[in-house]
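Just the one chain here, laid out as structure tokens, in the form predicted alone.
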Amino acid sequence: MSIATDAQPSKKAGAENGYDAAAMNMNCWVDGKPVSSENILTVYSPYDRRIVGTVQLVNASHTELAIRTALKGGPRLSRYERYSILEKTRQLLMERKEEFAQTISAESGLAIKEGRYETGRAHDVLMFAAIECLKDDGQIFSCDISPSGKARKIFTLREPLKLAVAITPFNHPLNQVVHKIAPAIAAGTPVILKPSEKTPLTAIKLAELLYQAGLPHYMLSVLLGPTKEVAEILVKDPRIDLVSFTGSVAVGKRIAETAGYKKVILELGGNDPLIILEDADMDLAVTLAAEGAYRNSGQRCTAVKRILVQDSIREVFTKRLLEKTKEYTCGDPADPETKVGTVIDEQSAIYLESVVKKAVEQGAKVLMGGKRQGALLEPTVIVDVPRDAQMVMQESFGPLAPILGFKDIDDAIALSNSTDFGLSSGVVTKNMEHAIRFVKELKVGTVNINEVPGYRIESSPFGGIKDSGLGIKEGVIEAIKCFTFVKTFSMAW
């Protein structure tokens, strides 16, 4: 494991594939046109602070124009037209996959390996959303099935919403965006995207691909600008039918309080445990713990935030995890050999440093890692973490691997359920009875047996309860449902 001591200009990760990145000058898009503005957002690399790109920002008048453009609309796209646009976008993305991976890595500080992996995930989202366009999703109900019935049939179909807003976070600059945009397009619902100011370049590049693939201008606008002139207006405007938000608990709850009479989809934080029982396959448990805690620099809502290990195997597991952690090199995100890049910025790394320090003051011990240089933070193994430490009660969004012991299954379930979050969980065991009990008793949206908490495919339902969300699921199929409403009609039959 290594960490840079003096940040140097990043290596050209795409050079071996014929791609050489340069600073990008990009625009928000409204009414199918790039916005020209005097207000500029500069995006810096979290690793070496070089300028990755600039974006021309919008103001309240642009926000109003985007709303009116979407509501005015245009010819309604057929299912096949929606399919064709998403399929063409998928093809274009694959043709430029290294360019997108490079942009993801440069603006987020994620290892280039993660950028390439994320581009592959976005491919799947587009593919599954395109497939759903070709499916008939209605239902038929016969009305002569009761003594008071009659010879009629009731049919259902789904209609698109007038307009939706998608607000996305920094930690998956491409996949978080495509998980909202692709289902909206598949549903036929116009959408206004407000990506994170920390990672806007990838989102804008995706919008440009969609336009190139034939998406009409009224179906998508991309806005970045002051909160009061963009996000607040979009959340509060009564002409908007839905706000889909992924981000922090505090902002999500504020959106819920201010959105008014509209649908709200909130995918918020997680404090996901990996629960390792004494009968677990040790090789599997160690691999899942390391992958879950360190991949994407630990910046996933479904990352392993707490490693709960049965007391009888805790010492052996800890030794094995220390050895495994040595494989997760930390450094230049553009270096293909780097496994863990930066967190999103130095302020976030300083916060993670502080929660480790507080845990140590409460009696925890750092066995490996913990060193910080700018936004780089080494993968960190911490043991004897108190159950009430800030690190494990709140969401620590970084490459931390805090290990907590438990006595038995009752203790494990109580410990897992002890925080305000309820997104995902992983359980490592060979005992099916134990597995079933965890599925039934963990207060979370997902329980994965012998997998990391975040495992899913892009079309499967995803979402949490408690402070992790309102229980409304995302994933391509569920999201398409959210971007539509059900219309019912009946006929004599």
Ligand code: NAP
The other form holds:
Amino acid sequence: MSIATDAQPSKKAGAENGYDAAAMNMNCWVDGKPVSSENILTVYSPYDRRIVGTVQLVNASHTELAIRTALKGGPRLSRYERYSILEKTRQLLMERKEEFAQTISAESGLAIKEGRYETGRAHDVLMFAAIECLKDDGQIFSCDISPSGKARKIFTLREPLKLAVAITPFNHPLNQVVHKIAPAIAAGTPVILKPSEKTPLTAIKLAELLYQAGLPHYMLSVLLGPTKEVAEILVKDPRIDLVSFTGSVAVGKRIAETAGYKKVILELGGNDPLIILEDADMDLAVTLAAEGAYRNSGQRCTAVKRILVQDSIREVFTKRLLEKTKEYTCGDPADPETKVGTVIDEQSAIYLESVVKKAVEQGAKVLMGGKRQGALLEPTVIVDVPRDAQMVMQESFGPLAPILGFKDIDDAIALSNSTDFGLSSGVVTKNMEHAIRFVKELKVGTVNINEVPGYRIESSPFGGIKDSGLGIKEGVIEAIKCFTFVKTFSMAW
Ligand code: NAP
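Please supply the corresponding structure for the form predicted in complex with this ligand (the preceding block corresponds to the form predicted alone).
All chains and molecules follow, beginning with the one already shown.
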């Protein structure tokens, strides 16, 4: 496996699809207007360092204006109007899907294949959120069902929050953003978005689509600027009802400490295992391991970060994974043949190199890959990884495939549960009894049998426990609930 590039300026892979990106000069949005400022953020391609775009940044006074605009509000949107805005946004996204895919790839270094895949996921999020607007979400409780009950009924209804804040990470520049904004709109809750500084362009483009689709200005502002003047003010402000955050454990825990009296949703890091039992379908196990470890350059919170293989099949599995890894061409993200683009920046690639080096010092062996060029890191297969290696105890956000052996199911469960994280997991087995044991005993938010840990649909509940999150689920339907509060009313019946 070698890096198929010498980091020449990127190929214009999208041109054949009718979109040819030039550098984008963009603005934050407050009160429905683009904000002009002399403080400029430049976004560089992680692959060849060309300028992908710029954003004019805001300051603390814009943050205050965004809060006031949202709280002042405007005409309350009916369910049908919320449905129509989300549905229209979905249509506009599909008309411009190649442009979005290319923007994702250009600013994040992810392969264009991944940009196109992510655009499809965002389509689903918008579709499911629009559908939810049309469903009633109330419940009815008859009170005469207890011996002392009265002839009354209690009804529930969900009311929007005054104002929510959404803070998103870099690794899915579109999907992470739409997973917070679409449910907020479906709930009727105004939201201030603070996207990642590393991938702001896709997020701003999405906001522009929403305005184009008719979203009232008070419902969404987009802010980027110094942490002290934007993110920290938003997290602490008592006028805000909810902070919905996806990102690293360190920042998530800081938010938990500083947010004060408000709802906080934290979707944090992971180091998900793929557990392969000796009765597994070997072709499937190899495919899931490679897809789970290398897709999105290994930068998914639910990427396979540890491949746990029963000792009796470890040798043959390793041989097969080495063969499979050759298919994951690493190089120019704009090339349609590239499967693995860069990680987010050179510093992250250097960090990944360092954790591999430390594991090797502890006795691990790199069997394939491991070479780095700038922010490109080859898919890397590593064996004999000690159970306490930093690479597997902490989150390694890149295309690494560390293989660890286990003796039996008890050992696999103990090993799997031995880290601070608890996001998701995959188990490859043909034995139903074994599968059920893992479902019951793994301390995680999700157990996928014969699938990668990251498998889900956009509307299903999603989220982790332990350091991966507080156990409050997202996914379109659960997230809409988070962006509302339940009011009850009762009357004689
Ligand atoms: P990050 O460094 O934690 O940044 C996430 C967001 O927080 C960015 O918008 C960042 O802004 C902002 N931020 C930074 N300091 C802040 C502060 N003091 N207060 C409030 N906000 C602050 O995470 P990342 O490196 O972008 O993303 C990778 C991480 O996200 C990984 O750990 C990954 O596992 C996790 N993730 C989790 C899930 C999940 O659902 N569990 C999904 C995807 C990713 P700036 O860009 O301006 O610094």
